[in-house]
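Take a look at this single chain, the form predicted alone, given in C-alpha cells.
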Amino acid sequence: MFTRAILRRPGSNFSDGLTTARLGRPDYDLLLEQHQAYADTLIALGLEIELLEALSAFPDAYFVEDVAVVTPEVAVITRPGALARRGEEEAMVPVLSKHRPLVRIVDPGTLDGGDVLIVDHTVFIGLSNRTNAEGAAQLGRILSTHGYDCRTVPVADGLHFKSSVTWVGGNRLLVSQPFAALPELKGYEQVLVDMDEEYASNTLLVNGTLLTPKGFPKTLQKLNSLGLPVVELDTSEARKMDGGLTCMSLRF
C-alpha cells in the first residue's frame, strides 16, 4: 500500500518542455485543473500529498517519476537521459532524503524512472533512448542487494517502457501490442491494448484502484472486467507533452 506521493506543480512554461506528440499547443490552466484532479484522486485513495513548487528552469520537472526510483528500502536518484532534464534530480535529493536512504545513478549511466516498472519484487528496466545499459546495470546492482529480480527489456517503440507496459494487479500486465511478444514478459497474463488506444497502456495501480486516462472506451471495458475499481482521469494536456498518469507522481 502506498501512503505518500510527491508531486510538483507544473510551471507556466511547461509547454517549452520536450515532446514528440504533435497534438497541438497545451493549455496551462487546463493542465493545472487536471493536475489538481490527479492529486485529489491520490488523496481520496489514502495518500498524503507533498506538492513541490514548479522549477522554472526545467519545464518538464512536474514529471517527477523520472528523477527517482523509490522502494521500501531505498530511493535511487536517477541521471535523466535527456540533457535538458539534467538537474531536475538534484531538486529531489533533499525531498527524498527525509524518507529513504539515497543512492545515485552515476555517469556514464542514464536512467529515467519512466522506464522502471516494479511488480512486487520483479523490476523491469526498459532500455530506451533515455535509459542506457549502464544505467540499467547500476539500478540492477542496487536493487538486487534488497532482494529484487531485475530484468532489462528493449524499448523500441514509445518514449518509456511504462508508456507501453504497466501493472494492473495480481499477475497481470496491461500491454500495448508491439510489446506483447517480448520474452521478458513471459509468465504474466497480458491484457492487450488496441493499437488505436495505445496511450491507455499507461494506467496506474494505486492501492487496489486503477487510474486510467479518459477517452479510451475499449481499454476501459477491459479494465472493468478485472474486478478492481477504475477511475478515469483526463490527461489531455500532459499527453501533449508526452506525459501520462504514472509520471506525474512518486508513490511510496
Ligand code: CIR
The other form holds:
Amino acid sequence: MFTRAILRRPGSNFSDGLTTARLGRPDYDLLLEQHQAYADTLIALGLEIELLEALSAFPDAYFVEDVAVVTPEVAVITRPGALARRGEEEAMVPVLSKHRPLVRIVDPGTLDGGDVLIVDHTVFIGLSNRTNAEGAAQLGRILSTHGYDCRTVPVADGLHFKSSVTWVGGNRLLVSQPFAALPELKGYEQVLVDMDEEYASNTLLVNGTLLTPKGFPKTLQKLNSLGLPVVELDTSEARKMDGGLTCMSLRF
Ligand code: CIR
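Given the form predicted alone above, produce the structure of the same protein in the form predicted together with this ligand.
Complete assembly follows, chain above in first position.
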C-alpha cells in the first residue's frame, strides 16, 4: 500500500518544457485543474500528499516521477537524461531525505524514473533516449542489494518504458503493441492496448485502483474487465507535454 505521494505544482512556464507531441497549445488553468483532480484522487485513495512549489528554472519539474525511484527501503535520486531537466533532481534531495536513505545515480549514468517499472520485487529498467546502460546498471546494483530482480528492457518506441508498459495488478501488465513481443515480459499476462489508444498504456495502479487517462474507450473496457475499480482522469494538458498519470507523482 502507498501512504504518501509527492507532487509538484506545474509552473506557469510549463509550456516551455520538452515535448514531441503535436497536440496544440496547452492551457495552464486547465492543467492546474487536472493536476488538482489527480491530487484529489490520490487523497481519496488514502495517500497523504506533499505538494511542492513550482521550480521556475525547470518547466518540466512537475513530472516528479523522473527524478527519483522510491522503494520501501531506499530513495534513488536519478540523473535525468535530458540536459534541460538536469538539476531538477537536486530539489528532491531534501524532500526525500525526510523519508528514506538516499542513493544517487552518478555520472556517466543517466536515468529517468519514467523508465522504471516496479512490479513487486521485479524491476524493469527501460533503456531509452533518457536512460543509458550505465544508469540502468547503477540502479540495478542498488536495488539488487535490497532483494530486487532487475531487468533491462529496450525502449524502441515512445518516451519512457512506462509510456508503453505499466502494471495493472496481479501478474498483469498493460502493454502497447510494439512491446508485446519483448522476451523480457515473458511470464506476465498481457492486456494489449490498441495502437490508436497507445497513450492509455500509461495507467497507474494505486492501492488497488486503476487510474487511467480519459478518452480511451477500448482500453477502458479492457481495464473494467479486470475486476478492479477504475478511475478515468483527464490528462489532456500534460499529454501535450509528453506526460501522463505516472509522471506526475512519486508514490511510496
Ligand atoms: C519530458 O520530456 O521530460 C517531459 N516533457 C515529459 C516527462 C514525462 N515523464 C514521464 O513519462 N515519466
